[in-house]
Amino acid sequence: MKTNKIGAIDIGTTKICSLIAETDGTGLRVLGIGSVPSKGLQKGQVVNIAEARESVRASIRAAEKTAGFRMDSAVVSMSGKHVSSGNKRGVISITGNRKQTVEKKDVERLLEITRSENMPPEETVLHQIPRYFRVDGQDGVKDPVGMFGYRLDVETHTITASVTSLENLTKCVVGAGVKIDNVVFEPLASAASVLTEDEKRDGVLLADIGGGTTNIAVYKNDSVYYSSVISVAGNQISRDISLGLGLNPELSEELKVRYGSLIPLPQTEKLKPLLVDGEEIAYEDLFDIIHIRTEELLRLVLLQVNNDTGGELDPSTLPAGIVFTGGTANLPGIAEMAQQVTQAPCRIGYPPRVSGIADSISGPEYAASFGLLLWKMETPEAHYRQKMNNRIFKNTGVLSRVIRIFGK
């Protein structure tokens, strides 16, 4: 069976992870992995193109070295506070044929009208995902092509990004020698790798808590319903440790990764202090700082979702609860703490196990990286999204302008 090589580059505030895999259209085999510290990015956005480009290049070269293949193109993740989203509705009359049936061109016309409505010139559409269609008042239609009708409605979840931020991200990747197949909003990539079909149908909130940003996606009725970005994440926890304990940032991050936990401390005995640079630090103090900031972050996520949706979404309306991904999801006890706070089911999202060398990317911090590969695979839904996004990039001219600059 014929196989194709595919690439993915997950660009985050604290790390950049590049993957090379092969697929026959039904399964994946991971061939190469390159994960390096991120430079030139802050809260998900490029702030120094030269540094970010070199970090991307180092990640790509590491993946190519382990795979033994060159990465020619890749699906790339994007995050940052500049990304925004909303549910948009559109309607057209079916008048183009005598049979009075919905044709593919009718669907494309409807989506084009919905996409371009009230679009500021400084923004571009990253994703336009149809949630459902309605034909002559019949709700819940997933594919209206071939149906008889006079009126066609749609509701889409539309995600937009700053043109400037997208161009800067593109320059980093193309400048590192790789063409961009598609740009994917990070929580959608994470959702592709960790959420089950039942969770997406029943209602679930995915919180990808990285270093610089917390990316949110809510799914209901088999489709994304809400998404957003919060500029508070794991780095804020490390900063609080630094300020609270009087430590330098690097040591604070190391303490969080090594000793950080949200598992309740025993009440009957006093724990031995941690010895850091010759000084004793009470473990209880470290625990309190991490617990307070993490609980505050969780409540901030719930508050933003609730406010943005006018109170429509909260844990009680999401039977499948909350799924955590990202590096901060590695904190022991985070799911249990979240369950106590929300009274909703909570779990950690891990990428699926596949063949190759994927065992080294099995943690929740690699959910988005793996999800980018799944996004690229040729399923009908992914193919549709790919086609739509290629058209969007073509219309905005972002990729073509940058490619001309670097001569790729």
Ligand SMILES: Nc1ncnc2c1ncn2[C@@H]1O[C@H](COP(=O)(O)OP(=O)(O)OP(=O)(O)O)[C@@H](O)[C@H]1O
Second form
Amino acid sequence: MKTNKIGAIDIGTTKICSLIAETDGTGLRVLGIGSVPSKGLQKGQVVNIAEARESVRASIRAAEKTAGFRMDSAVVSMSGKHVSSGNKRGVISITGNRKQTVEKKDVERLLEITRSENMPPEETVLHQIPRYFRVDGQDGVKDPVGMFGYRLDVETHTITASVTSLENLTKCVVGAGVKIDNVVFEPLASAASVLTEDEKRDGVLLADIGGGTTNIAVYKNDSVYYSSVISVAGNQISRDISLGLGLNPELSEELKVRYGSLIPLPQTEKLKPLLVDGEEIAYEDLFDIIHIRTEELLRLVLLQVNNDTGGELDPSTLPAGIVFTGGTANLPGIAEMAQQVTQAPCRIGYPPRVSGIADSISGPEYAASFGLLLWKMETPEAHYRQKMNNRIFKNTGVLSRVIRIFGK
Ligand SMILES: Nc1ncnc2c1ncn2[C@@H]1O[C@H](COP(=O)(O)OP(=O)(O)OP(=O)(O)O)[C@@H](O)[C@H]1O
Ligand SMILES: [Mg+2]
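Right, the form predicted alone is done, so what does the form predicted in complex with the ligand look like?
The next block holds the full complex; its first chain is the one shown before.
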């Protein structure tokens, strides 16, 4: 069977992760991985092109070395406060054909009009996701092509990014010698690799808590209803440890990763202090800082979603609850803590186990990188124009087929 090589580059604040995979169009095998510390980024955004480009290059080269192939092009992630999103509506009249049926070109025209309306010149559309169409009075239509009608309405979730930030990101990747296939807003990539079809249908919040940013996407009725970025994540926890315990940033980060936990401490036992550079640090102090900061971050997520949606998408009411990805999701007990805070079911999202060297990308911090590969294989939006007629909205089945073909 004919296979293609595909590439993904997740450009994060703490790490840049490049993946090279092989796909036959239905399944994929991860062949190469290059995960390196990132430089030149702050809170998800490129702030120093030369430094960021070198990190991207190092990550690509490392992936190429393990794969034994060059990466020609890649799907690339994007995040940062400059990304904004909202639900946009549009309407057109169906005219010009005798049968008075909606044609593919009508849908394209409607989406184009909706996309360009009220678009500031300094912003560009990253994603336009049609949530549903309405044909005359009939609501909730997923694919209107072929339907009889005079009026076609659409409601879309539209995600925009600043042109400058996109240009900077492009310079880093193209400057490192790789063409860009698509730029994907990070939480959508993470969602593609960890959310189930049932979760997306019933209602679920995906929170990718990385180093510099927490990226949020809420799915309902198989579609994205809300997305946003919070510029607070794991690095803030480390910074608070550094400030609170008077330690240098590297040591604080190390202590957090090695001893950090949100699992309540036993009340009865006195825990042994940690010995750091000859000094004793009370484990309870480290625990308290991590606990307080993480709980605050979780509450911030709830607050932001509730404020932005007027309570309509209150995470505690979402039937499938919250799924966490990103490096900070490695904190033991985070799902349990979130469950207590929100009263909603919570879990950690791990990328699916496929064959190849996927073992090295099994943690929640690799959900976005893996999702970018899936994005390239098939998503409703990436291939919207080409596949409008048959797989208009759902990326249903991508994951199940990946696992079926190559899975362990
Ligand atoms: N075991 C762990 N316990 C606690 N925190 C962890 C652990 N492992 C990683 N982290 C934290 O996860 C963060 C990095 O996550 P991730 O790799 O998802 O970030 P990123 O994608 O580079 O950043 P961003 O998406 O925010 O731009 C760091 O703050 C790191 O300290
Ligand atoms: Mg990330």
